[in-house]
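In structure tokens, the next block holds one chain alone, the form predicted on its own.
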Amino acid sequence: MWDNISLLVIAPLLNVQLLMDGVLIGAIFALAAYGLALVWGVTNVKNLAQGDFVIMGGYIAYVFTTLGIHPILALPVAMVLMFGFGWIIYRLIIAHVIERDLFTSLLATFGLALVIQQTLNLIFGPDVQIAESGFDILFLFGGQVTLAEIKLVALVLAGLLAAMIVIFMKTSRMGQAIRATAQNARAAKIMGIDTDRVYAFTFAMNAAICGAAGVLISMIWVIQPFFGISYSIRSFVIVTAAGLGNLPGVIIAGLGLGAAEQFSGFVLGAEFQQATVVGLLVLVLMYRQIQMRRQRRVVS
């Protein structure tokens, strides 16, 4: 570990490499986390199948590559298919647990995650896959820093999708209904908003966002039916750290998590990269708990 730290000091461009990779990857983490923030803020459902939705989007891109179609063209298809899948899942499962206690919704979405994992395993097998993008590698600073073009493309596409979501939420009637329901569902219902339809649309839109994130991830990293849990944890870390409805916070937390993963993977080793994510989740939860205790003392 100390040798790796000293290497970061001796070779400053290595820090640039890790930071750049972390920021580019973190943008995709932020995209998936924003979908979770929407569902969490509007329906109060903590979706433990969030990462598995991401993996489903990745496999849609992989299927495109097997058909000889460039995986980037799978982006709109994955969003449409995952939107429909999300709507169906809401009607079959989420609608029946949305008014229940927290444990029931967690159990339902955890069961959904297991079903998705096993289904993908039966269809595609347990081997890791990647959607080959065919993009080149850029060499910077005399070849000392490398940058995959697909990461730049993914950053641009993630930014465009985030901008489209923000515009939709602020200008469309459904977006305004979603924001009204998130603020006060009972008042929104009294004002004539079909809150059940809003819940269904929000959950479906989250699935579409995850599908888009999965397409981008499958062109950068490998995918596997049981990799969804890692993306679920990342999303929970980002949303918990940023707070619900805080898009700038989600973006900052996503970029920060991506950078933290890259540096921890280099310093501690790749086997501890996921442990870093779990550790950050524990630290964020502890910090939130301390904040809540301070607020209780002030109120009392």
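Positions refer to the first chain, counted from 1. On a predicted model such as this, the values are computed, not experimentally measured, just so you know. By rigid core we mean the largest C-alpha set that fits within 1.5 Å across both forms. Compared with the form predicted together with its partner chain:
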Contents of the next structure:
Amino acid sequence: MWDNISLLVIAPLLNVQLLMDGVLIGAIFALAAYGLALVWGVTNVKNLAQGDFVIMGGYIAYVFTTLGIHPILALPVAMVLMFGFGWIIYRLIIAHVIERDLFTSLLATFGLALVIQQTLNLIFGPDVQIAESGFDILFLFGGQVTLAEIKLVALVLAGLLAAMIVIFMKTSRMGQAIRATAQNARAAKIMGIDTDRVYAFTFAMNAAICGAAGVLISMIWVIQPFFGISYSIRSFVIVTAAGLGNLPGVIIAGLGLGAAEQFSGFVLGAEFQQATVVGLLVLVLMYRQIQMRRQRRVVS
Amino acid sequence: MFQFKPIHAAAAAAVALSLGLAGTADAKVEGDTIILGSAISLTGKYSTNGIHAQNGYELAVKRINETGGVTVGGKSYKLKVVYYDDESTPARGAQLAERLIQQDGVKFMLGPYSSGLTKAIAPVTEKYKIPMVEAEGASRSLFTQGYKYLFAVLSTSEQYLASSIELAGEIAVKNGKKASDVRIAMAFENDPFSQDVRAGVMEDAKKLGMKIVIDDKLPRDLSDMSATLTKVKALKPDLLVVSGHSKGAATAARQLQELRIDTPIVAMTHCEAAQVTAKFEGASEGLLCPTQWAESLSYSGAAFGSAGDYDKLFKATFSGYKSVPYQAAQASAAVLVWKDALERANSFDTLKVRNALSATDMKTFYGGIKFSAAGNNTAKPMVLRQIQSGKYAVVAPAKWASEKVVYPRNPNY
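The structure above corresponds to the form predicted on its own; please give the structure of the form predicted together with its partner chain next.
Okay, now the whole complex, with that chain kicking things off.
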């Protein structure tokens, strides 16, 4: 471990490499996490199938490459398809558990995750797949730092998507209705907002966002039917750290998590890359606990 | 109202199955047919390779039945395999092995796919003293339990990448350095198979006094190893070895390219399964990939002729195969072992057959087969192939090599 840290000191450009790799992939984590925060905040459903939605998006991009179409064109298609899928899933499953307790909705979405995994496995088989973007690799600092262009493209697209979502939420009628429902569903209902429709739209929009994240992931990393869980966990960590309805927080937490993974993988070894994610979750929860205790004291 | 309870479903399924297999009370030999049993992964995460293995079993059964069957006690018998789908889960595999032995009366078993499933099933076959010839469980830990009824035709997992260490040593000596100058970077998935592979590499590296500069364990749901590869880039080892099933091979190939890793020797398992030559054409050039079997080897034996003949027959029988996976070839070899042992035992007594299996010493299209006391095959080496101009060429061991190893590797990033 100390060897690796001293390496980072001797060759500072390694830090640049790790930071860039981490931050650029973190942008995609942030995208998926924002979707989760949206659904969580509005419907109070904690979607355990979040990562599996991401993987579904990845497979849509993969299908595009097998058809000889550039996977980046799969982005809008994946969003539309996943929006439809999300709407159907809401009507079929989520609508029935939304009023129930926490465990019912957790179980329902966990079951959904299993069904998605196995269905993808039946259709595409268990082998890993990639969507090849064909973009070049950039050399920085005299070739000591390499950067895949697709990661930059993904960052830009993720940023654009986030901006679009923010504008949508602020200006459109549906966006306002979503925010109103998140604040107080009962009051929103009394004001004539069709909250059921708002829930359905929110869930579908989340699926669409995940689909987009999946398309980007499939062009950068590899996808496999059972990889969804790691994206679900990352989304939960980011949302827990950032809090609901806090988009800047989600973005910072996403980028930070991506970078933390890379550095811990480098310093502690790849086996700790994901352990770090869970470790951070524990730290965040502890911090929150302490914070809340303080608040409770003030109130009393 | 009729409620469909799980117990009804289970009972219905059991009835349906027992009807389907009616008359299998004494299923080891039915009339003129010898029944072999196998729980195999036809669905779930191992299904790709499970189906390869099943095709291998079926091809050998067909071939043996067409060429005179199995002669026991002067009578010719046909072979048939009863399969159950273990859904790629060990617990289900163990249950199904119980069912094959207890309910279906199977006395001769063929193995499942993967070390994990074999580990789950071996205690069951051992308990009932039912011999099992397996072709897809390579983990060394299968052969340290003192099992008496387990026989494996394939090379054990610690041999997968060990030959690349030897090769790196030889190359160092040829270039005027010492084998002990070689610095190794390792990235192995944290699963029993890959850790066995690692143990083999460690052993050989220690023997030659090589230095290990990176020893990373990759997580199971691995999709990124750029942190490990950044370390490789900084430390410039002479040899990089990677094992993490096909996801490891695909991730490594993709990120080797992205990070422009120029390590002169890179060896990894599962190149074929990850289709690295097709998906990462430039980056895969010069990779060293171990394999249990290759159609270009000069092995040959009775039933199928040469390795090349087997390759042709397999492709003609099953559509959709561009190349024959070794998983299928070794499954066929396992069936050949059964025929050979049953004929030598000249009996259906499980103990006699077990002793005949243990005395197996045969040449096949898949290589030599001779079992150690622990049950693993000691007569067939792992071969190392290098990807040269997009094709796999055998480069080690020297006896079977068709091409010289290209050093340093020449990826076309």
